[in-house]
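Just one chain is shown here, as structure tokens, and it is the form predicted on its own.
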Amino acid sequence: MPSKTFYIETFGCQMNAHDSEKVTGTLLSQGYAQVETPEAADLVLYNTCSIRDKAEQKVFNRLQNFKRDAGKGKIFGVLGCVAQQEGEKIFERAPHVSLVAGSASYTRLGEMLVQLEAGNRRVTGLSLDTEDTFDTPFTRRDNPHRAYITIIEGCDKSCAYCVVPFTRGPERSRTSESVMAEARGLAETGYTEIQLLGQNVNSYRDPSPAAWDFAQLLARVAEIPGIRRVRYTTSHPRDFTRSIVDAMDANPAVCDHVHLPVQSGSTRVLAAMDRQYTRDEYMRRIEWLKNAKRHYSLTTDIIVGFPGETAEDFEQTLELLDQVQYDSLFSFKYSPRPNTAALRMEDVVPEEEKQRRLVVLQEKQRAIQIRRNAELVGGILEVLVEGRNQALGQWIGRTSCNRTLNFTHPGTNGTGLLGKYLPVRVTRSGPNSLVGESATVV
């Protein structure tokens, strides 16, 4: 049995999780066993997001839980985009932390790991001086079924409140031969599902000599054998093109889902954020969405309360919602985070009327969608099958169109649905989730 165990706590987006796996599949590598509880474990490693204050809290609350055990022999390490952010302040902020690591450092790993057992007790890996991408070896799949790839890392956007350029470095894309071998691996290691992952998905640029841009990769890797569903996320508008929604609207197997942040419905707004588009610009791809040949569900994410954001700036944000109808959306209050250009603005919103609207903003949102998921009701949607909640007597299953449908199945209980790719007709709906019954033929 392996002497040396890690648990390591995920916070953050799905390029986090995916990070995550590529961590643990080289700690796996190494000779560590990986345990439930931090209390158990001899190296405990939080991967953390700094997209907004309240997420880097957690982590530094978390540690300071485990101030105490300093000295006794377990080892604490940072990782992702508060390690990038902080550096080596994390040491001064809390001393029992031995290594502080940013995501662009993960392909050395091993070496770090080396250092730590050797009794080092201040390790980094902070440079994003690298054109690699984040890359490993050795990747754990949390899920038998839906597999993330990476396929452009980092962003040359300049948006005004974000970090990501800070925190994940300039963009760089896999060759898509990589990504292509990578996808065709998962494919006949049973996986049917694949997710295309980065800071700004449709930037993806192929640097090989084949020079496929994303709507390429995305038809290409829908085309698969095997491979039933492909998502993607998240996508910037700026790069969003008529060619993606031809190619989605050409492969059956792409999810008919587009997640398209738009972060404000005010293009004066928008031009203070950065954003290098107007409104009008990302209503023109909102258009080719609804006239595509497959109907697409939409989602978005929202900030509300940014600098200088009057209140004609916000309602021009809740007529956005009108006029396009979401499906669901994230909404956030403007957060200021180090090293951004937001950071400098004045008529700063106050925190309670921030807060006001995106109160506002979210019960809009909520009616919305309680009209969208009733138009379901009586509706037959195919399900990938998830997961099974035994106290009510339900499969869980998550749409094309990436909602959540939980179903009753006759006779089956156990884990006997899952991976499995079911018809289930809609009967009731609520604000968040589908109920329904499946439609398979007993």
Second form
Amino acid sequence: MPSKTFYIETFGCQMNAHDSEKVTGTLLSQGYAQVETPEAADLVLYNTCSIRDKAEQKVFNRLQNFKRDAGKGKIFGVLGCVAQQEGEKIFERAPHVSLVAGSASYTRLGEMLVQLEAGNRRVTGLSLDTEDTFDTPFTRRDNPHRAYITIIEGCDKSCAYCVVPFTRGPERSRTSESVMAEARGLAETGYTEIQLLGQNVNSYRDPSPAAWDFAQLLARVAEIPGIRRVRYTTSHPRDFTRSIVDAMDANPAVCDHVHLPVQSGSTRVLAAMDRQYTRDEYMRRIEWLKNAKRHYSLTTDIIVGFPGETAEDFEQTLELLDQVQYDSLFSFKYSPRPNTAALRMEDVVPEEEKQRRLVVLQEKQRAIQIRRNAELVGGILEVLVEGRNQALGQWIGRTSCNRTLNFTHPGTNGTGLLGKYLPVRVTRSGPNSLVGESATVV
Ligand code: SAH
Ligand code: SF4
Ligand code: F3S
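Same protein, different form: I have the form predicted on its own, so give me the form predicted in complex with S-adenosyl-L-homocysteine (SAH).
And the full complex, kicking off with our chain again.
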């Protein structure tokens, strides 16, 4: 067989990052070799994101750059959420593309590769009518210490702004048996941190007779010998139950961080978004977490400028930030997306006003983070060492509460500390990170 090479670039969320690890593993198992540039590759794959318009445009910019390579034997494929959303229209917009496949079709990836290799220049995988999850023994993981495990694919919610239900299909949970087998296998090969993934992990429901819910699965994964940290993303407040807090309290291996996207502090806007909870219901969950046995770091996602969001609604979001005191947040200007209910809504917020609200929100959060991070100075936090900043002579660590903590450690350099868990004393803080020094006695 002639040597075949591929290049893959990934956009979007952790689900996409992990899908790319599975796609990469599948290609390697089929005899392809991975290369670092699209120029060097026979097969160029873009695993795309469609969550906001800007994300969608990225893939078309990339494809535009390679238009002149059409017909020169290089094969282009578009995977992921833009592939699912735009479907065969991509062949018209970028005629040098030969493969268009969404994540609900990756179980057929091997078969699609065979078609491409046979010279088929219009290969698609676009059906959303599936019970399948993309389980493969060939995952090629990017990180040697922290491993992603998909527990549920798709989304059954219908948030008015969101493309995900259209791009990833209906919810499908994996059996607890296959999740546990993957987690145990990872622990045996030296992984110490596991991140459970799904668009809405809280609605995980084991399809096998054991019928575990998310809290049960979380507790069992956290008990696996060798697993020191378990994270999960993303939660939906509507499905975030008290039993999840209890499972976290009872299992120290579950990290002390909860990402609970609120989107807006106004019940009126939440109803228009079809989020299925009120501000008070959201706050009840925050109270569970604040009154829990352990201390939990809270983070969230917020959209500003959703259609109909008034100055008063926006004020309520700012006020929610004061009330909750998040340790970090992702904030976005509302971006109209194809097929979504919000497209038909009136009272569109002008772009300048969205931008103004975004800046106000981010400034408020910055002040909160400066204050909250400063409170950690002098204390000791355990980090997993994930990298090294040679120029600064610092190690890069991540805390259980998901903060980056850069620190010095006398007498080590090279890669010596990577993957280790160490106590670090915090000496300085900024809005987005902490600086410290190793608290290990040497
Ligand atoms: N399933 C997760 C994540 C969805 S995408 C959840 O339900 O929270 C991640 C974030 O992108 C969302 O939480 C939301 O804040 C943001 N987002 C989604 N669609 C958007 C849109 N059309 N415009 C702006 N932000 C959007
Ligand atoms: Fe999108 Fe809502 Fe599903 Fe999250 S829960 S993926 S925001 S539809
Ligand atoms: Fe983007 Fe699809 Fe993830 S739209 S955020 S890659 S689910």
